[in-house]
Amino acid sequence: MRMVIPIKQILDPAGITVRRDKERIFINREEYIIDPGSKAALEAALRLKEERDQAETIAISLGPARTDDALREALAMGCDAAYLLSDPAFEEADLSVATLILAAAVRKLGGADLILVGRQSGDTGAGQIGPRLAEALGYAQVTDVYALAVENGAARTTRRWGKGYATVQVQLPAVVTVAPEAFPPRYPHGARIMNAYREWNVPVWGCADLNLEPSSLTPLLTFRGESFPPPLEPERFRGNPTTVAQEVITALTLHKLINPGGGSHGL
């Protein structure tokens, strides 16, 4: 069985400053890491190929040169190869064009029997990538799984379903999207991250590698700009205390942080 592991990397958010004021993002350090979706993918795949004989883990990544670090921290967490997705014609892509390209390392592998891909991303937040892709290939998919399971040709997953918790079979190929919370990482153990970077290559694919038209990758969105709402004003209650407590529960209540009825919603 072979899964394909989409991974990104992300600037550390504890480097990175929002001021609202001056409507600016400050990287006070610029420190690059997995994104934690991305690892819980790779954690859900390094424990599937520990259940399975024959079993094959690949980790794929679009980015620039740096991102070579992040595909060798998936080798020492165990993957078994790694290929970097890096050309200049890459440079501008949106969720579209990534997605194309992603398909395209897919089926210069091989195909997969299943990609493992994070929910969300950390700095977008987008979700986009693994239902996109799903699409791209024509693969059976299954969003914001918890736990994961394949026997018998096919993936037995458990989703959030409303409130609670479903269980979705497909058969494969399919795409499928991690919690991160349920795959907390393991530590890469410290000969793998020493072979990393000593003894194991990571291959670069552009263009020409893997039969794209840079014609074809116009990307559909722009980037503009960016701006930021005004800083937020603390809310103030004054009155007899039965008033302001009346006004505190109608405020939670609005912002949607208690229920009345049911409970707390965040508190």
Second form
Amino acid sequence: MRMVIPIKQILDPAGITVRRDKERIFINREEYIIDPGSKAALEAALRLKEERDQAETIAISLGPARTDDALREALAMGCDAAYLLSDPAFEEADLSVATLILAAAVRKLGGADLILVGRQSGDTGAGQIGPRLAEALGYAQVTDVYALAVENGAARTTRRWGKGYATVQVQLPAVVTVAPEAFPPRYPHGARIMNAYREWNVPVWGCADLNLEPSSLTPLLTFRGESFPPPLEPERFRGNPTTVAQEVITALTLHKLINPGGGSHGL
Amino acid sequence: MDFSFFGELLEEEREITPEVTEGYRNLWVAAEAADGTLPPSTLEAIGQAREIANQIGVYVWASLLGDGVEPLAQQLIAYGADRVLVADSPSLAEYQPEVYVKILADLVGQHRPEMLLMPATSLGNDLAPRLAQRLNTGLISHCLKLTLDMSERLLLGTCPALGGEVYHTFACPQARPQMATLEPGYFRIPSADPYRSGEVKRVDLDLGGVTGRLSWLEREASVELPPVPLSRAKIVVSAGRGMGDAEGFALVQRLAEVLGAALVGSRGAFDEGWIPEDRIVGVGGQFIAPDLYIACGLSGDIYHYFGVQSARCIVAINPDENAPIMKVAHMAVVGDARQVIPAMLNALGR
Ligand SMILES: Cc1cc2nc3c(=O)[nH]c(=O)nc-3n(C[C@H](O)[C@H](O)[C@H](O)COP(=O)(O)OP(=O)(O)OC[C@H]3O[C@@H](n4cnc5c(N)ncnc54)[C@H](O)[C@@H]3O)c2cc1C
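Alongside the form predicted alone that was just displayed, please also present the structure of the form predicted together with the partner chain.
Below is the whole assembly, all chains and molecules, this chain first.
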């Protein structure tokens, strides 16, 4: 079984402060990490690999040269191979272009039985890559998966569905997007961390390697600006406990800090 | 003279008026039916579509796929749709991405909507990106707000980034339809007008051999989630010595449970034996940055506050208006936590 895990490198949110009142983002520390969704996808793949004799895990990532670090971390976690998809022509990639590039890489690898990605990335959180990639490759898909097993050419998944969960079986080849909260990632193995840098090679594939025409990589979405949620104005609540409690719950609900009616996945 | 900038101007011109956008009209909602009703998220999408359609003077069309869904078509009209395309068939009883994509892509090909909205539900989040890829168009997902750029007749979608700390706005200037998914709970549900008229049209299903690759085995599955590490908890509820006794502390525990929150405390709560040492928040303990921190009966001096200063919203419940935590709280509740917490549980329906 061959698993391909497209991973994304993001700015470490711990190094970023967003000041709503100043409408500015301060980058205190420019450090990059593997996106938590991607890490969960790596974890899910490595667990499947450990359960069987014949399994191969390949991490791929689209990004600039620094993304090499993320791929070496994936190797240190236990992946068998890693490829960096990097080319000046990839720099402006939006989700549809990223899909083309990742699909080309999967094809060059000879296809996959299972492609695992995070449900949503921590930075932009669009949640599109999984289904888009499934469409581009003609694979089946299951999204927002919390439990995963593979047997006899099919994956059995427990996925979020509305306010609850459903068990869904899917024929391979398939793309499965995983819920980060369900697959807490392992730490890379000490010895493997050394090897990841000393011994292993992370090949770089560009347009020519992937048979892509730079002119076919035109983004469909254009960025039209950044804005900030309104800052929380300090508020005081006084009076009868029942009224006060009601007011606080209402305020928290309005600010989407709590969701008494169920998760954001609800209908 | 250098006229090369003319070339650039022409380039730009060509980009702004592409032929592909011609002939695309009307605004679509891919409606969803769940358990024989139209869920709020679908009504929100219809309401938003109606508002935009009125601004640009086009019709609102809705597609409705499923088994036994036809009776709901009239409701979609009551909420603002002008025309409803219904694909009602036992073969659509279960959601199958490939089948739904095939039907919608064919309908879009035939009728060429200018914009296509879908609710960002489990189904919408699964279907919309795959449909966008099939249609070779852009999708703005998880929108909290939609506006129009009238000069170019563009849909502008604003969606959260960095976990909701920032909003990004996107447009899809070239490809059609312009697609967006709408986050449930952010758009107004319109009021229904049972006398509104519209047309319901049944779609002839031609799946062209496309079959689903999913088997839905169980609808009511349960999952056991691994415990969320404190550092990643979105909601954290915290107790301090001011809760008085074990009974008071139990109220805080209950609040945490109901909110699905992590439970922590102050040094005072640790001294009382209510929380283990690794659950003390502050300079001498844990540093956390939840979206919501609810401090119950704790004074929150700098030693404590330092560990939670990155929280996005701090709620403090304390009768002492001058307690340090009350000065830094975004929502300072002046009152006895032993009375306020039960009332909060009540307000939450527990
Ligand atoms: C070097 C050093 C490091 C420290 N590190 C930490 C640390 O990491 N974390 C930490 O927490 N502390 C730390 N402390 C201790 C800290 O200074 C405080 O003493 C401690 O946090 C106080 O705990 P408390 O708020 O629970 O209790 P108190 O300070 O006793 O506060 C109780 C609060 O409850 C309120 N109250 C009373 N009745 C009610 C009621 N019915 N409803 C609601 N509110 C009520 C009172 O008005 C009061 O504000 C440190 C101290 C030092 C010197």
